[in-house]
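What follows is a single chain, given as structure tokens, in the form predicted alone.
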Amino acid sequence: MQQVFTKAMARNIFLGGAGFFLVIYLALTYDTWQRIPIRDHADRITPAVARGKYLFDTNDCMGCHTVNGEGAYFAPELGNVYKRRGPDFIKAWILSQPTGVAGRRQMPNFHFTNDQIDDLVAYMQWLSNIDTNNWPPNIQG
């Protein structure tokens, strides 16, 4: 057995390891790339999730919320709001706003009228059936 580890020794296994690195993270990008459409559901969004997502994001609900674990963390998780709460929930609360409540965060009242509100619930339920791999990992964001 040689004693000595040379430099072509170095360099076969460098790149004999990156070789096999890179044919892993193609494999898994492929697969990756396999599931997003079985994943995302964009085949079903429809006008109103659509108009939901466009209030939603002109508002900049983000700038508080987080959705499915990205955004800001001052206010609670929106990709899970409709399967945790309902519909019924989400609209009265939307309505409500602000609560008034001292020493607590308070969420604005953007007036939006009664149709735009059906549509971001809308968006809430697209979201809602997002697979997302179980993220964010407790219930509530």
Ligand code: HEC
The other form holds:
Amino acid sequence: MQQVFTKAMARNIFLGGAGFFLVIYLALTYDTWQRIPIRDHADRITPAVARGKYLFDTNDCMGCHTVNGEGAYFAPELGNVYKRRGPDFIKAWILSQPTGVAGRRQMPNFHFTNDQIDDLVAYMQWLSNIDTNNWPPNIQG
Ligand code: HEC
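Having seen the form predicted alone, can you show the form predicted in complex with heme C (HEC)?
Once more the chain from above appears, this time first in line as the rest of the complex follows.
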């Protein structure tokens, strides 16, 4: 039996290992792409959801808030706020800012119309239905 570890053996281990993990990598990538539409339910992006996202982005809500853990940590998580608080609370909240309560961090008033607030709520409802594997672990972010 051969006792030395030859270059050919090293090459075969390298190529075999690289090929094996490439196959696993491609299979997992394919699996991820199959699952994304189920998890983010993009088919439920209505015009109201799209308008809400536009307002959300152009008013820089993520300058203070997080969405699914991404963003700024000044204010609570909004990816799950629809489930935590519900639509009526969110509407009343946005309309009544700033609270002016001493010692509490403040959110500005954006002077949205009722229709715009409905769109924002539609967007936050859509966000709340994304399957994030319960991320973030601290539900208020
Ligand atoms: C300048 C920072 C800032 C910006 C920008 C901001 N917020 Fe806030 N927001 C806050 C703070 C601070 C709180 C929590 C205040 C408190 O608890 O008293 C809050 C709370 C909220 C809540 C209630 C969250 C909860 O868990 O009860 C909602 C809903 C909300 N914001 C929506 C929005 C939306 C939508 C936008 C963008 C249009 C936005 N915020 C932009 C600072 C901000």
